[in-house]
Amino acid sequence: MKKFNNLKINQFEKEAYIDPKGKTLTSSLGVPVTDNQNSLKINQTGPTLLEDFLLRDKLIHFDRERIPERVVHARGVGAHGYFEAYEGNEKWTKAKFLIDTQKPTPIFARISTVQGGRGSADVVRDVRGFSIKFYTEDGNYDLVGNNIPVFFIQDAIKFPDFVHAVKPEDHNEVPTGQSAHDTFWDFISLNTETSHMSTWVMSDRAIPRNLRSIQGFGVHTFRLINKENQTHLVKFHWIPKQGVAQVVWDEALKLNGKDPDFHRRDLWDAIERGNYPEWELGAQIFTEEEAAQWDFDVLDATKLVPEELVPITPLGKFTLNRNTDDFFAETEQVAFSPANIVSGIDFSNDPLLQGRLFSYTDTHLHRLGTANFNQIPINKPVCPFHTNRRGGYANHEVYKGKANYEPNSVDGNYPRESSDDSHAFRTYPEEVQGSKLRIRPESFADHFSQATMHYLSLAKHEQQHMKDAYAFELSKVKAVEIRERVINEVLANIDLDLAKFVANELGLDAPSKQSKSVKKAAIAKSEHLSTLAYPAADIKQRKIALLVHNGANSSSIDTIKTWGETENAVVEVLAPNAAPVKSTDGKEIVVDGRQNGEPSVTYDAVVVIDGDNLDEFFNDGVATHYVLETFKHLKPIVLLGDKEALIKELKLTQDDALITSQSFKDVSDKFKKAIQNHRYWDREDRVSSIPA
């Protein structure tokens, strides 16, 4: 021992600044890491083991990297409402909630984007969280799903990684709510299993018009299982009735420094004027082994199902119908988490499911702050619930009885297990056997060909969209190689056509071939990709701006008011201020806002007013712009009587979407028609010299 006297204590400390260059990878307790990539499972395929001491160690510190806010997520809208099953599913699950049709579920939603934080804003370029509480009477079940059918990764010790990769740099904070920087791009361009989910981010699906109008999806795999013990794996989906919208990118861009709250405000509107946003609640039902033929591992969640191999099966539709009391009590504290599920539903052995079953939980204990926060009060399920636990930060429930522990013969054994298997929840008996293993499946090998699919499944303004999305943002990368990585390693692997063009826009040498072998998809295109799928059946919570000035004509704006309130649309008048203007019989026009406070970027179509003011309207440069802006983002515009001179004096070229009237009457179907397909696309190609 003597040999240890003269040892000094620093010796053994750490310095303040670790220098991660030449060092191997470690656990936070210093054990050298030889595989980051892969969770430890049973076989290539089999469930991950909770003995996984790596994940846990991973997880448990990236839960906590942020307090009291989300580290993803958090910036999110909640509302109430309610779930009601359609008839038959008692053939696929005998989950109580998807087979009452007589008695509806209470259900909270929680919409969010995932990187910014809660101070950011809504129209971002992102990833929306979609999450649903369902309270049953067999407790809680959560759907915790996003708006796009497919995730970056593919195992979840990857996950702290990607977020980490996406968030704001650590060096300066920036950028806040974007992907445009890069160490997102670096992260992509080296795990090339993003390449399908970065279509869907480039693409239209991540700058949603409304919330109203995105779709859900449940990500992974499921089983649903029957009073019969059947089982069938299952991808949920969540249809809106409103129809998928999105903005354009420049709008995108004005919205959120114009209104940053647009999307929660859009959201909240709709449910006060009592045009509840709906939605179809489905799956994709089908048996391993049909799964076991396909060109895809369902287990991958980097690829989805196309509806070519298995329709969407209606299960029954949702309803918001109540915004939030409380936003911090309700939407702030509200915990979903994947491993909340009910009888007749259950999981698979998705690698990245697996790992979000013990990280939600953990996240939630320790944004929460203690175990006990499913007792607040929307965390708690309706039906009855009783435990043995005790004790603990923030305990509500006073309990009777001197037993916390079962079995007991103090309290007559209660409370005891359930022996009704119609409502206890058992897992499925799903037989596993082999060796632990830190493994990749080489069924999870194909990065690109569903990447592909999705792309050639898009309308040619899609795909435009797409390319300049990548364009842009690898504009924001610094690094060449990385960029050049991106292009190269990822974007030629799905598209030279899509690579060549990024890579013209960024002054980088176009590839002329494929860098790897890319297999091709079985399902080489899927018209339900596309967001030209899923049409508006009506009008509802569409806003309409007319524009007015002294001289308006009265008439015509009530004619148009009394034809909104029909056909539930939000109908406004804006004039140059607040204050009221004179009609041409001399009458006041009571206005809703003013041109310049209440910007076309927030409305879905504009009305130019007839009347006794067309000097005054060239006049005026808000109203010009306003028509401009509209136009260039490819809305739907009507000009009644005298300022059809405004396509001349403003050099508009007049298109199906472009109507001109003497009566509104005469228009009112074509426009409400316009205003369902929410963009004229055909006039992309003609407006991008236009000054908005």
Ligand code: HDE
The other form holds:
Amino acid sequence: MKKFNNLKINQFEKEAYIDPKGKTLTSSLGVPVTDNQNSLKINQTGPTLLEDFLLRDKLIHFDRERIPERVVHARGVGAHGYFEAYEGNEKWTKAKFLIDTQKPTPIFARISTVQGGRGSADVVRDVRGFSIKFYTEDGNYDLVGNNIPVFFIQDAIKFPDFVHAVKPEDHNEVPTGQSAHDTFWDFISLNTETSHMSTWVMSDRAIPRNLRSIQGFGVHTFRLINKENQTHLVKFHWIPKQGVAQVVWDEALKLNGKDPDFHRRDLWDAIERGNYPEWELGAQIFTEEEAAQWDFDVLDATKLVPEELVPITPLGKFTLNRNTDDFFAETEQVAFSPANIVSGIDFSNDPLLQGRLFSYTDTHLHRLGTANFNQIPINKPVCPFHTNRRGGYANHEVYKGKANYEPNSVDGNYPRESSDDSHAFRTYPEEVQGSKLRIRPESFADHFSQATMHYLSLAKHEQQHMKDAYAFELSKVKAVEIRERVINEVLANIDLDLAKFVANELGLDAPSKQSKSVKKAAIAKSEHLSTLAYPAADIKQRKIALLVHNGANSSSIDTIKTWGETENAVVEVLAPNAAPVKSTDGKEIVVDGRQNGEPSVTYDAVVVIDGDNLDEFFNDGVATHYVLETFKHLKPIVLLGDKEALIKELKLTQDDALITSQSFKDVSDKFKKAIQNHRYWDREDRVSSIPA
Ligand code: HDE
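Next, give the form predicted together with this ligand, keeping in mind that what was shown is the form predicted alone.
Complete assembly follows, chain above in first position.
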């Protein structure tokens, strides 16, 4: 893996990097600056002079530092990496980056929330955008997906309505980065095509533990084309090697206050530590004839293709292994578009996708302010490119020669069209006929069957989380008629038990029957929708807090630290304050943080270190709360030696993830397994009486 650590995007490297180390401060035009503290004045107290070109140079640029934030997906984090193709993909596609197994393709990925502004919190209930730019030898290819396999709406013309409804309300711009408000649920209740997606947004997928543990989906159906020009339809998936993991709701609420940058920080830290996250890119590949047999339309983005119908073919894997150097230059200026495509892949007629093919370029023109946004280093292809595009704001390209048109005779008719069918993009000649109509196909009319399939496919605890999420969100909706409409027109048609639970929570009448005659999905339950289908293979980068006080046993700490290193886990010693604590044998134990400053919600597991200090622990409200909260959030806990007494003192109940032992070594395997399992869901019923 290390061999690709320095895989850089050549041109970005060559032309854009400025390394200020050892350099003199200059003006924008390279004039060395002697005084960066004082503006130019008459005497000591006189007015500042207009002549001060250094002051003007600095302020003029500063005044223009911000650009419009993205209208959706404004908050995001980016990282560089590389993609490696597996053998055998030429059967499906001629896309060079998918068939060349010898050479990795550089990538840049950006993961985002949808609703909140640039400064909003990370762990909100929301869809995560997951965009990947592949800098291929045949041009840039962008896979602009989400961590959820379906979307809210079926036709691009509804997108501005939907986004207006989910964003803060128009009159007071409240709430920020949350869907728990009237206009969002009004939209959901009146546009039942959103039903399936609403189940995903109310599921645990919308509150991921970290961005390394999310799945990715291309959502739309696309097309693959091979060298023989044979074509298949395709749905892209990317599956995290880290497993899929979520937080519990109470944890999400606390994280947003205690560390609003939790996701961003986690991804950064993992990459800095060399625990590079990896995803396997795969595809459901099928023919148009197969798709025609199914009980849903593959051009309807509110439907997924159950893996029971088409399993995923692995195509390759990608790794994120380099953090950005300059957030603005890279993450903020990166311009993704589903229209960025390469030979071997093509679009489908999904009416949502078709709208996106226009919208992204349009938004870049506004946001980045020039038609030359593809010249910005992060957007620039790494393969050779020769266009006849000239001029425009902030043009950086300097073309030699006379001709800026084609065909030409003055420059030997270069650059010329390509006849190389394996590299040059050629649209698949799909046959289309018919009348021009503003119409929704009849095959898009079923709004509920896959929502029901999703709900029924989840584990019991996931179903309960979904019920709680609908109840929470709707309890924030002020208009009773909107609450009622969601229950009767949406939830009842998904599942009556779900509708009943939410109605009871809101003190409303529970529907006894469905308000529409709802079709049943041919696949009633899918094995691949629960997060339990995606376990973690290891505990790399999981964070473990060791709680210590004076009188802690330092050898236990040493044992756990050594074990943590072999597992590539992050083990941190937390004490009442940042000063070192004294161990039982008088040694100084170095502390990584304060228990009050590094809250339990930011760790994956806790060990309470044994020693000679039980009373001190019992009398410390921060420490006891730490353990209680970790228990409530269903995380693994080890109570070493004398700390077993905490079970009685804090009224905990022992289970597979609440482990006691005299020696850490005896329980390290059990602890590892519990951390790998992420949460001990069976505990959930028992923790509701613990104060939040
Ligand atoms: Fe987007 N979307 N979208 N979207 N979308 C944008 O482009 C749009 C849709 C997605 O990290 C915008 O550069 C329309 C589906 C991601 O920079 C904008 C429609 C999916 C990102 C836009 C959709 C997405 C965006 C705003 C309905 C999942 C962040 C800023 C037809 C498959 C990209 C920007 C990044 C961003 C339009 C629906 C994913 C306005 C019109 C479906 C991951 O162009």
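Just so it is clear, the model here is predicted, and its values are computed rather than measured. The term rigid core refers to the maximal set of C-alpha atoms that superpose within 1.5 Å between the two forms. Residue numbers count along the first chain shown, from 1.
Core-aligned CA deviation for residue 641 between these two forms: less than 2 Å.
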